[in-house]
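Let's start with one chain on its own, the form predicted alone, as structure tokens.
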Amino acid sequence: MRHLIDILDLSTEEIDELVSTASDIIANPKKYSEKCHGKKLATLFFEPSTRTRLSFEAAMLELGGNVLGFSEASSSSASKGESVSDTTRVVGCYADIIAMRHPKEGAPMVASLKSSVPIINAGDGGHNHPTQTLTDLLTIHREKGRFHDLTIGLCGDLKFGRTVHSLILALSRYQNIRFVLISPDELKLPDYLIQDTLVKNNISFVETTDLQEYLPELDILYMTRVQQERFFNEADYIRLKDSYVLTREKLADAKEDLSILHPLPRVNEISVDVDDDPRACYFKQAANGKYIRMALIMKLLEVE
């Protein structure tokens, strides 16, 4: 049994296996329309999530499964104060797979210890976020071709951002790959990721806090929010929410083929009047979630 906490979980050759199902199920959905037929998903959602619960929903139900679980920590025994392994273990009697996300660190991956089921990590506090950093993959793969010779900025909150984190983690692995970290001093990816990722790895990356003058630069453009959940000051929250605001006037200078990323949700740090730019790719992300995440379900529960 498999369970998938950390990105680095998945070798790349599984990452690129991924890619082809959730792309053979874009193409051919109705293949797929029975594969987990009378299986369960479980969603435990200890933090509020649109995109991601509403995904592996959608794509357990598109599969022939049902899903069962609950949306937030109050409406749970949680409340009670039941700990996350009690949890799992109960609920590993009622479902085949359970999906977990949680504001603590490390939470998935005690749950993982104890659990009688596959466990997919759907987002640990400001740590990891694995299924997202499929679904950034699925998308720059089907926009690029390739995972290969890229610079892609990251902008935004890199301290807190547990999708900038992961993502970083995955893209380290392909050849000649170029980060731009673009944030506020106060938001600068964590030193560890730095030294144990990118210069151990003599990954290329420049840190900065100027997006215009390193946008020109870029084939891939990855906007984070300030996330108002994870700062314990409000006047530190405020004055940095609105450090970058990317508009349709500031993409003058980007490159014709720049994709625009974002893992959602976005407050002000992309302006409506770049929706409709064809480098803007964070809708189609989106939907590209439910399909990778249709693959990671066969694969846990070793579907063919």
Contents of the next structure:
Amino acid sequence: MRHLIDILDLSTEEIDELVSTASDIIANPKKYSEKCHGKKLATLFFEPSTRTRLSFEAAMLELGGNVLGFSEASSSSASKGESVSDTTRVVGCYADIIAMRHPKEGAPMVASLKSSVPIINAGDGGHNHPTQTLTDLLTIHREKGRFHDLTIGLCGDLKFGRTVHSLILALSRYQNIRFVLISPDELKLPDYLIQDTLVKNNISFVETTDLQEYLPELDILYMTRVQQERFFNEADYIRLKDSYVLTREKLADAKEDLSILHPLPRVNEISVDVDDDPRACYFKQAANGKYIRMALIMKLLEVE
Amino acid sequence: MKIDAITDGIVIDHIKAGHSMELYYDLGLDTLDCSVAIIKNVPSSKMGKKDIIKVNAALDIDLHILGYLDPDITVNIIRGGERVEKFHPELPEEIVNVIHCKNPRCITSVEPGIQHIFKLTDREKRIYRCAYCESKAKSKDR
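After the form predicted alone, can we look at the form predicted together with its partner chain?
Full assembly next; the chain just shown is listed first.
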């Protein structure tokens, strides 16, 4: 039985296979409409989410399966003090696969230690978010046709932005990748990712506070939201939330084939006037999230 | 001060002065029935002052944790009154229930009955990270 807790649980070959399956689902959706008939996905969301939960549920429904679960901790036994381990063991009696989001880092890993069914990490605090990374990778592959020879700008909250952490881990395994890490000083990438991933693997990167300076070099610009829920101090959030706002005007110096990604939801960091720019890929990216999750569910359930 | 030589057991030498009590508890020596001597502030030509622990019983305890707790330690295994083995413990790949994660966002801060696992991620720099949230262990995280 396989779980997906960290994007590095998947080899690059397995990622290629998932991207290939997802692309086939996009091209031939009917072929997959009954693949998970009779199977149930439990979505255990201890923290609010719209697109991740709905895309998981839509993915399972489009595979012909069923869904059950909860969308906030207050409507689960966690509000009565039940442990993650116990909740997982109980839900494993009712479902064939579990997608879990939890505000505590490492919660899905704890779940996987006791679970009788596959666990998918649907986001654990500011730590990892591997299915968003699969979504990002599918989008990058569909836009660029490759995972190598890319300069990727990551902009915004790089400290608590779990999608950024997982994406860096995933892309660091490919050749000739360069990262431009754009953030306020207070929201820089954590030291463990700098040291253990970038420095250790000799990956080219630069840390900067200036988006405009590096924008012309980028093949991909990955914007992120400054997440209010990650701050203990409201004043810090207010001071940092509008650090970067991408507008159509600012894109004047960018490459014509730049791909702008964002895990969504956005607040102010991408102006709506960018939405009609052909370089804006974030709504396509949201659609891709369903297809890659369909491929992942099939893989973990070992559905042919 | 006279401490008798031991016949069968372990002598943990070259402990940083003043740290022997921490090791005593970290190794679970407080739970033993046998004689345990903690000798503090022993004059040392190499260290100036050092602590020594002598355990007068052939025990099966995980001494590798010592490699994490104090890299300068020497372990001597005594059998029949003779030293049969002497070594410096290496850094263990994994440490269980010795360090506790201090990240308030880590699941270990709320999940009952969970093992506190830290993994060695950089041997050269002696860096351990929480297996759940990847936070770096600090030397005082015990």
